[in-house]
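The form predicted alone is given below as one chain in structure tokens.
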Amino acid sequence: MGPAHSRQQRENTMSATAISSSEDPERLYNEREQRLNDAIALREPDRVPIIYYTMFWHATYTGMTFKESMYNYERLSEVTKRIVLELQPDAIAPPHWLNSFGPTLELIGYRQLQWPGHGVEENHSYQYLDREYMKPEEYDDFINDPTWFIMTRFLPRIGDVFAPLAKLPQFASVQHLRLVQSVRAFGDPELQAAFAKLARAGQEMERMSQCAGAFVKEMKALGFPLGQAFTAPAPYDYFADYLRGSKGIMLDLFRHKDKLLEAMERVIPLIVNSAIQTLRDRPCKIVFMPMHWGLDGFMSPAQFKTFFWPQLRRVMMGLIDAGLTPLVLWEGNCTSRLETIADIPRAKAVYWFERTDLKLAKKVLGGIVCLKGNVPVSLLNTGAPDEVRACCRDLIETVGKGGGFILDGAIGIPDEAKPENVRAMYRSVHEFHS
């Protein structure tokens, strides 16, 4: 069967489900999100809970481009919105805000990524530049004023479009006429060139938004609610991540000790406010939170009790006072972590395990947070449907028995995956129960 043939034999086969589908789109969203809201309360769900979520797999599945999903909003969530359709899940992730940027990166001429089609192959996923972005020397630069830091430091070493931004004053340190003064600064041909592209690439991002809003309006009439709303980093990775890089970070932890935690701690309300703000008077108020560095094998657990773990308790319990719910994805291995993260308020967290041990963590934090995965990544790319229905049943029938479940892959679902592995994990919580 050619490439073409497939392609259009998976499309028919989704509007055939989307279109057999006569249930009440109100009612079916109101048990959803009730479903989904009994597992993060440690309440049994009438069934156990899935979410959909993925980075490219839409696009292995329907035969488009990794490449074209990131630059053609309306197909993506065409696309989308065929597959959540024929696979049912509780709640969605949208797909626009992990993949949707391609035009606007363009513009910005982004330097801490490549992705499909520029820096990699159109069907090879991102590729994080590893670099350092800030120098040590600089902490005291960015705990004294975070935002000069981001703005004349970071910005311009991370796209061209910033570049002239190193020109712009420091206006917490001018006041009354040297204000005015300032804002000659404002003159400079380069700088008014970068804000005019700027601009243009604030429209670009704006027509994207638009598009990805439509399409949670659509799937909200059709029944889904969303699975999580806003992304926030832990402040280790803040640091780790986007600025100091690996080899920068690791040295830290026993050369810059005390800058580092001193400038994490400048960050913890900076997280926590952006998220409070943005999901105020937003339906969902799930907080998507990935962990790359407080995992085994990154630093020893005397290290994660004094760099990690405080610092991402206290945005964690921010996040709480305020409401919301951090869903927190610790990827690796953190078994070694399961005593000191269950220091946390019961039922006001989900924690989605990549590659620890579910039935290990459900003895642990089992009375006190709701667990989610994790069906093995190599499982979904290269077992077959039994063998997904046989993890799946187990993870079910053990993991979430008395509630507080929600059923995923490891990581979602992975851009190589079988689509008929996929198939099998999602029918699985409709086969199997608690």
The other form holds:
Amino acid sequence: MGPAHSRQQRENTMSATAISSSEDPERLYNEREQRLNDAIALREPDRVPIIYYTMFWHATYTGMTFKESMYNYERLSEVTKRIVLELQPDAIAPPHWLNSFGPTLELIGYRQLQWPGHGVEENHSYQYLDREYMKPEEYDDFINDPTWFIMTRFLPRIGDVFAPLAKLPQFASVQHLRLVQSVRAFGDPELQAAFAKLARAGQEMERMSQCAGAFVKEMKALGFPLGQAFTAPAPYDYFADYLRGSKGIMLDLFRHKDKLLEAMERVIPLIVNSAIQTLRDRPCKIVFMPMHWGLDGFMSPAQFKTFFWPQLRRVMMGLIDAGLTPLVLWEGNCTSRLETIADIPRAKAVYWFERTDLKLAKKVLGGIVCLKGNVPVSLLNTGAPDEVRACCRDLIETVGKGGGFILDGAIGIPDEAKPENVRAMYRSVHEFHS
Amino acid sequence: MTQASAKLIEAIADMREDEALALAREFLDAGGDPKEALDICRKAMDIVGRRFEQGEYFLPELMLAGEMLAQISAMVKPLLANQTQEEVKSAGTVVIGTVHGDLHDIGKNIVVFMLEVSGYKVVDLGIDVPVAKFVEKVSELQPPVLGLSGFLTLAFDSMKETIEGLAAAGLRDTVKIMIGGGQIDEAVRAYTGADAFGGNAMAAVSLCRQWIAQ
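Having displayed the form predicted alone, please output the structure of the form predicted together with the partner chain.
Below, the chain from earlier opens the complete complex, with every other chain and molecule after it.
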């Protein structure tokens, strides 16, 4: 980033700060929240809202390393605040939970991710390691007692600190004097050492949470609500991503389909309950749900209707019945899924599409669910501001027509987006109207 | 074609794994020619590839077809050990890899698999492949086609750097370059300087057919 660029950045920041400080943050907060709620309720807001979401663009933009973002909670708060004041989004995805947990990962010895400075370069995004973490013959163990399986079989495979948990007894089977006898397991020195390390990891996560909480509070005081507050998976992705791996799960569709279906039944209430419990006392009720392995090409429409959608729909209905709003990110292209996923109650969720044509989505889903997206990554990273502006205008005037639309990048702000393109996208909601 | 081979082709193409393996075993136990067994597999894979292109099959079917093929090949291999193996003439060499900074490989692996069953010799350089490695292999093997894979958005720049690296080494004009992965579209193709992009594994096969004269 050259000096000319930094100067322009400072000027923009200053002018944005000047605008916001002259207005009442509480009024702005209410207006923004109303705008977002209107979009979700399929009413026409005063203008199209935009939500701040990024993995590591804040680092690229401000010159900090991705690694620093993962390790320095306070610095992340500081740079995000600066960016939010400049861009003036209508809501923000809290950044710490997306990209500031390096110290805890280290303390756990986590193996499912490679993160900046730990397996990938300091300025590269963290990456998930797609492997088989549960054997197909272990479906029965999972189905019989998911918690015991996760604690004593899965966790030891994905984090060094969890290895001794393999020694824990199956608590669901013991009561009364057998329970008393089972307590013996906690006398094991390796298990004790593991608990001591976990306590240390817990303290670190507490420190991060305090910082994240303070950041959210400060943003609220400055007039910015949250755009999401919890993340939940589709039951199929729960197994594909974290347990069976993408290859394993695709073979399960043929070799172990009944077990997969049965196992997914077991996790539906677990996923729903964890969201409900976490968000019970929180003001933001939006649950982010990124979809990974159900998109076009990754399974047939028939497989989608058997192994993906019915289970996902039940999770969504569980959340909706509890007063929560699923924000489903349909990654990749999901054109062939549109009719199927239209089967949800009206105005209760947000569908964020990455590469699906939003105009087509509007035809099928308009009047049913609020749409979000989808300025292409390639445009934000390699295009010119005028092109971004034209793309946003088109989306606002067509997809935004009649309400029920939130503007964003296809996957938020990509890590390598040109700053002038991001500014053009954020300006467009003020320039154009549906 | 005998009835036995027709049944085996159908079982593989219709994704009936247990039946396909049993029929292959039967075929070989009855003294069937192991080379013919491999030929049967190739014919079945042609059907699978066609169904994939026509939107009837998807990644899970390709994955299972790959598994069936691997298991039948393993049955055939010991029987071929004593025979002098004729080199199967390949349709051409394709060098492929996931560009540096990116650790994703499922898309690339499917492309490798489809290219191989379509008769191409594929040299897979793996994931997180440095520019220098691509340059070295293209220089050494002189392949007509290079495939660059990447799922993350950082891959745009890695692909661009890789192609620039080939140009700097004077190799750009010797090889057709195709790119593919999560976010790749025409704008990214133009940005990276690749010759074409593909949205799925069969697109890669089509590009190779187009670029490599049979």
